[in-house]
Each structure stands twice: as structure tokens, then as C-alpha cells.
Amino acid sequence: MRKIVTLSAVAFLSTMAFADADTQKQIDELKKKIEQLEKANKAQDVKISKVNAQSAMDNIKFDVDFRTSYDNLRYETANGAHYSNSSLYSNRLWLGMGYAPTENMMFKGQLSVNKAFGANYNQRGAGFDMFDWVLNENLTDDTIKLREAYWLWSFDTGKIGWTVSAGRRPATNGYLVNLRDDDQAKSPMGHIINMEFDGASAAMKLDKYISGMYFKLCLGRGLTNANSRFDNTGYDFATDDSDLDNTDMVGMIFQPYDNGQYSVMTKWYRGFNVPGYKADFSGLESFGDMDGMAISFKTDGIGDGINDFLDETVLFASFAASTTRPNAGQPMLGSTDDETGTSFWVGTQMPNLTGGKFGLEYNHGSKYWRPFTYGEDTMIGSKMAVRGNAYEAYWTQPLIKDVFSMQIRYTYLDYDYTGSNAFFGYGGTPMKISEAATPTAVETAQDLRVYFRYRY
């Protein structure tokens, strides 16, 4: 019996040994087939990625930003007169587009319509509604206008990144102004520049050395004195010395630091041959040059992980100055001397219990303060340009993710001097609001706005 058991055990173990060898062989062959399939799939994925990338580069991408707003406007003059509009409704459409044929070259554009509900019986554009600096920020008609169109080329040399761009630049809704406008910050600093212009820029990125550091040179032209075509002069598009001089601008932006929480931004610019009203207000002429500078500080989050509220709270402070440089015999802002104005601006944006953001802002401008902020998104004039005090509170609330939102905003302007929103000649002369010589000057202005906004 023992022999039979022993022989059976030997036979069983021999069978298992051969079976294990066959199984291992099958497993090895299966592994090889899997490896071959993985290689084939990887090759196919690479081909698909290349096709998708090429397809993405071969197609222009569009986006939509549509806003419907209600504004309640109120003005009070120095002599106690009141003006108002309690039912101003408007639609604003931005149609954006982008195209990137290569990794380092892209095109960006944006078309715009901004109009009030209904039609005005007066001819739109009779005043400065259609002025190039504010073409898309004013309520005009239902025509489509060009807001942005530029190419952007980027490349690296060692550890330094470079960008070069030209076209109709993104020069509104800049740094810090973008918080209350619920937008990504555009190129300029909103404290001193907020208007449309055509020009070029070149930036040098130094963030490989210091976090967030970059330097940008900006060039722009706000007015040209070229003749129009077919104007009966016989020299189409030649310069006209009897008209305004070219209004050009050069600026430099320097961001010394930005680590995602703490940031510092600085800017300087000079506007050449800036326009203004003549003494008799019969027309415009060039008065001289204007300098501006600003330095701004911002913190995205207070402390480090103290609580969710402080982590999501934004604080900022900004200081700016402007200086006139009048031509001989042509007083800028009513003075033949170089006059300097100053402004400071503080604000905060905090989260609320509904998942939205609540903001408070205050800014003050002195007697000769004059920024280039004519395109600011307000119905009562630029709050950043106020010669006096400006107070603002807003609540921005997402309704459907990041696609549909609403905002309630209240802006109150209390002027100390006239000329806050005028150009650079006699119209910008600062006169004390309380003086009897300016009884019809606007002393206070208010704007209560409610909007609903769709973005995709």
C-alpha cells in the first residue's frame, strides 16, 4: 500500500511540474503580447495627441460675456439742483476669440456691443460717446465695435522669458479694478490707466530669479492727426498741422514681487501732446505732456491657514501721482506751472456665507489729480479720477457655477473740485465746488447697479 501511495505522489508531482512549466510559458507569452499592445497604444495616443493639438491650433476659439444691467443714477449740484435716472437698463456683449497656431504665437480679439434699452431720439455719438478711448465702455448703439485685437509672441532666452505684442491692446479692467469688475486683471494698473488704445508692448519675465518679477515696456497712440481719406485736401492721410498733434504714450510696468499671496506693482507713464478745450471752449487743442506713476500692494489671503475667511480675504492699498508739463503759454488744468496731484486708494474683498464676495473701497484725489481712467466701467464718471472722495460697496454672487452670476454695487462720489472727468485743458481747471462761481457743478453723484452676467 505504501508503494502505491509513493508512486502516486511521484506521478502527481511530475504532472504538476510539467503543468507549471506550461502555465509559466503561457504567462510569459501573454506578458509579451500585453507589452506589444501597450507600445501600440502609446504610439496611437501620441498620434491622437498630435492630431488633437493640430486640430486645436487650426481652430479659432470663441467665448461669450453677456451682461444685463440696471442702473439708478442721481446727481446733486452745488446750488442744490437734482438730476436723476431711476430706470436705466443696458445690455453689454463681449464676443472674444483666440487662435494659437504654435505654442509661442497667439492671436486674441474681442468684439463689443454696449447699448441702453430702447433708442435715444438724439443722434448717438454727438458728443464724446464715440471717442476712441471709451468707444466700448459708453452706451452707444447696436453696432459691433472692436475692443481688442492683438498678436502675442513669447519665447525664452536662458532663464529669461520674453513676450512681444502689438495691436488694439487690452487696456481696461486693469490691476485692482478687476476685483470689483469680477474679471481677470488686464495689462495696466487701474489706478492710473483705464482706457482703450492701440499700441505695442514688450515684457521681460524674471520670475526664475525672483518670484513673479517682470518688466514691461508699453507704447501707445491715442490720437492721430492724419487726414482722413477723400476729405478734399488731395493728400489723404498726411499729417495736418492745423489739427491736434499725435497723442502718444510710453509707459513702464515693473512688478518686483508676487508669490501668489503678496504682490507689489509699480507703473510710470508719460502722455505726449494731451488734448483739452481751448479757453473759449470752441474746440480742442494740444496742451502739453502728462506724467503719472503708481505703486500698489495686495495680499490674497491674510496669514497662513488661520481660517477659511482670512485665507480668502483680499486687502490692497495704492498710491498714485500725476504731474502736468504744459507747453509755453498753454495752461494745463488751468495752470501754466507744473502741477502735481495725488491719489490714494484702499479696499478689501471678503467671502460671504452665500459663496459670493463682498467688497469695500475708498479713494481720494487731490486738487490737480488727473489719471487716464476715462474708460472706467461706471455710469457717473470715473471714481478713480475723483477730486474728492469716492466710496464703493459691492456684492458679487455666482448663481450657476462660474457661468452665471449677479452683482449689486453702490458707488458714491463726493467732489471737492470741478474737472474730475474733463480733458487736460481749460475744462480740467479745478475750482472749489463750494465757490459761487461754479453753482451748477456736480457736487455728488450716486450709482446703484444690479447686473446679471453670463460667461462661457
The other form holds:
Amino acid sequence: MRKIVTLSAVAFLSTMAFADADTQKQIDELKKKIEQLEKANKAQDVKISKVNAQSAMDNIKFDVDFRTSYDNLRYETANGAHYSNSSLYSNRLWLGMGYAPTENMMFKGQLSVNKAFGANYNQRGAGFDMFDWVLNENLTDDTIKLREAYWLWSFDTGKIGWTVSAGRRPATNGYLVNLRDDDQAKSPMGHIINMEFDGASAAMKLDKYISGMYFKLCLGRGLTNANSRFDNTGYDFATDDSDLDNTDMVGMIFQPYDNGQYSVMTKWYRGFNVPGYKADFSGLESFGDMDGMAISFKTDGIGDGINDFLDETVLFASFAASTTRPNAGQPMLGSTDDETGTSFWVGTQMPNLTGGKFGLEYNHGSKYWRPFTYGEDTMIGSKMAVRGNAYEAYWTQPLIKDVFSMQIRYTYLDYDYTGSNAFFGYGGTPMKISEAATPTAVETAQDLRVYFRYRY
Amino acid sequence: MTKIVKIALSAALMLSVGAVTASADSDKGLKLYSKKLKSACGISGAAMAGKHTQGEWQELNKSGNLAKEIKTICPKAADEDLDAKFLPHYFDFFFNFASDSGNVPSC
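Switch over from the form predicted on its own to the form predicted in complex with its partner chain, please.
Next comes the full complex, this chain leading.
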């Protein structure tokens, strides 16, 4: 019996040994195959990546930003009358595009439609609806318009980086105002510039020396007085001395420091031959030059790593001033003297339990305060331009990843003086609301907005 | 004004008690990069994202080697700036502006 058992065990073990050798061989072969497949896969990845890059180089990349908004507006005049709209709906489409065939040269553009729900009769397109400075910020019609289009060339000389750019440059949704607009900050400072411009810029980046430091020279043309095509005179596109002068702007942005958490930004500009209404309001004429400056501070996170709430809380403060430089005999903002207005602005943006952001802002402007913020995205008029007090609270909430979001925003403007949103001539004359020649001057304005926004 | 404001403010204040990060976000990734890594890396966010293709960033993220790779490119990066909670945002940003993405960063 023992013999049989021993023989069986030997037979079993030798079979196992053969089986083990066979299995090992199979495993080795499989390993080899997997390695080959991995190699092939990597080669395919490289190929796909090359195809992607090639395709990207050959094509303009588009992105979509589509927003549907509801606004509830209410105005109260000095004599206590009320004007309102409790159901203003609108659609805004931004079709962005970008193309960078080389590392140093890129093109960016943005087409836009901004339209109220519904047809209208003789309301859209009237007044300043179609004015070029605010063309894509106003509610107009369903035609596609150009909001941005520019080329940007970047290069380095040693440790200094340079960019040069020209076209219809991004001049809205700038630094700090981008927080409530839930956009990335564009070139200008939102406290003093927020309108569309054709122009050019050149920047010198010194961030290899001091974190975030750069200078940027900005040039813009706000109005052209070139004759129209087939002009009666025959001097097509020649300058027309009987019309408004060219309105040009030169500005300098200087960011002394930005380490991603703490940043300081400054700007100075001069607008030449700025327009305004004549004394009898019969039309526009050029009145003189307008200077402006601002300095803004922002901290993006309080402390470092204390907790998530403080890490993601933003605080900012900004001060700005504007000064008129009227031509002889042409009072700007109703005065023949150089008049200076000032404004300060403070705000915060905090994260909340729902993964969204909650913000509070306050700004105050003095009697002669006059920024270039006509294109600000506030239905009741630019809050930054207020000669008085402006209060704002908003809640921005992502709903589906970073693709679909919503915002609820409430803006309240309390004017001390008239002319806050006017041009630079008589229309901008500040009169105490209580003493205003016209009792229909707007004393307070409020806007409750809810929007849903798709971006991809 | 008062009624609407009170309701809006109360709702917003109730919600802003603490911070929760809902999902990965490319914009947030850029912001975090500027804040935590830019000086250590010495290059712009676009240049950093352009160090790899989308496939490569994806592979690094999937294999759990994203932090290691950032550290390789930016040896000066502090460990706390490579905390796991930041990585999904870094990844989203790097992926969006990878060398073969064709996406053009803002200037």
C-alpha cells in the first residue's frame, strides 16, 4: 500500500513540475506580449498627440460662453416717481476663438450677440444702443458683432519678456471687476476702464526680477472723425474738421507686485478730445482731455493654509481719481476749471458651503468722479461711475463642473449727484440730486439679476 | 430694496460658513499655480502646462505621479503646495493647456 502511495505522489509531483514549467512559459510569453502591446500603445499615444497638435495648429479653437439672464430693475427719481421692469430677459453669446501657430504669436477673438428676449418696436438700436464703446454690452439685436480681435506677439530679451499686440483689444471685465463677473481678469483696471476699444499695447515683463512686475503701454482710439465712404465732398475717409475730433487714449499700467496671493496694480491714462453734449443738448462736440489714475490692492487668500475658507477668501481695496482738462471756453462736466473726482471701492469674495462664491462690494464716488466704465455689465448703469454710493451682493454657483453655473446678484445705486453715467460735456454736470434742475433725475436704482451660464 | 436684500443676504451668509471645493477647475488650477508654484517653477503657467501632452498629463495623473513630476520640473516646490487637494485643479489646468491642446492661454 505504501509503495503505491509513494509511486502516485512521485507521478503527481513530476506532472506538477511539468505543468509549472509550462505555465511559467505561458506567463513569460504573455508578459512579452503585454510589453509589446504597451510599446505599441505608447507609440500610438505619441502619434495621437502629434495628430492633436497638428490639428490644433491647423485650426482655430472656438469656445462658447452663453448666458441667459433675468433682470428686475427699479428706478426712483428725486420727485419720488418709480420706473421699473420686472421681467427683462436676455441672451448673451460670446463665441471665443484662439489660434497660436507658433509659441510666440497668437490670435484671439470674440464674436458676440447680446439681445433681450422678444422683438421690439423702435427701441433697440436707438440712442447709444449701438455706440461702439458699449456695442456688445448693450442689449441690441440678433446680429453677430465683433467684441475682440487681436494678435499678440511675445518674445524675450534676456530675462525680460515682451509682448506687442494690436486690434480690438480686451478692455472690459478688467482687474477686480472680473470677480463679480466671474471671468478671468482682462487687461485694464475695472475701477476706471471698462469699455471696448480699438488699439494697441506693448508690455515689458520684469517678473524674473520682482514677482509679477510688468509695465504695459496702452493706446486706443475711441472715436474717429474720418469721412464716410462716398462722402458728398469726395474726400472719402479724410479727416472731417467739422465733426468730432479723433478721441484717443494713452495709458500706462504698472503692476509692481503679484505673487499670486498679494497683488498691487496701478494705472494712469489720458483721454484726448473726449466728447460730450453741447449746452443745448443738440449734439456732441469735443470738450477737452480727461485724466484718470487708480491703485488697487488684492489679497487672494488670507494667511496661508490656516483653513480652506481663509485660503479661498479674496479681499480688495481700490482708490481712483479723474481730472478734467477742458479746452478754453468749453466747460467739462459743467466747469471751465480742472475738476478732480475721486472714488474708492472695497470688496470681498468668499467661498461657501455649496462650492460657490459669495461676494460683497461697496464703492463711493465724489461730485466730479468720471471714469470710462460705460461698458460695465450692470443693466442700471455703471456702478463704478456712481457719484454717490453703490452696494452689491452676489452669489455665483457652479452647477455642473466648471461648465454650467448660475449667479444671483443684487446691485443698489444711491446717487448724490446727477450725470454719473453721462459723457464729458454738459450732460455730465453734477447737480445735487435734491437741487437738480430736473426733478426726474434718478436718485436710486436697483437691479436683481439671476443668470444661468454655459461655458466650454 | 430692504426685503429683497435681507432675503438675499441671509441666504448668502448662511451658505458662506465654510469652504468646500466642488470639483476640479482649470481656472482654479491656474490661480493655484500662480499662487503656489509659479515662483518655485520660474515659468509661466502656460509654459508649465506645455511641458507635456494631454496624454502624458493624463497618464501622470492616473498613475498618481503628478506631484512627483511637478517636483521634478520644479525642485523648489514645497511639499505642502503639492497637497492632494490641489492636484485635481493643477491637472485640469495642465491638461487644458497641454502642448498638443491647441488652447490659447489668455494674455
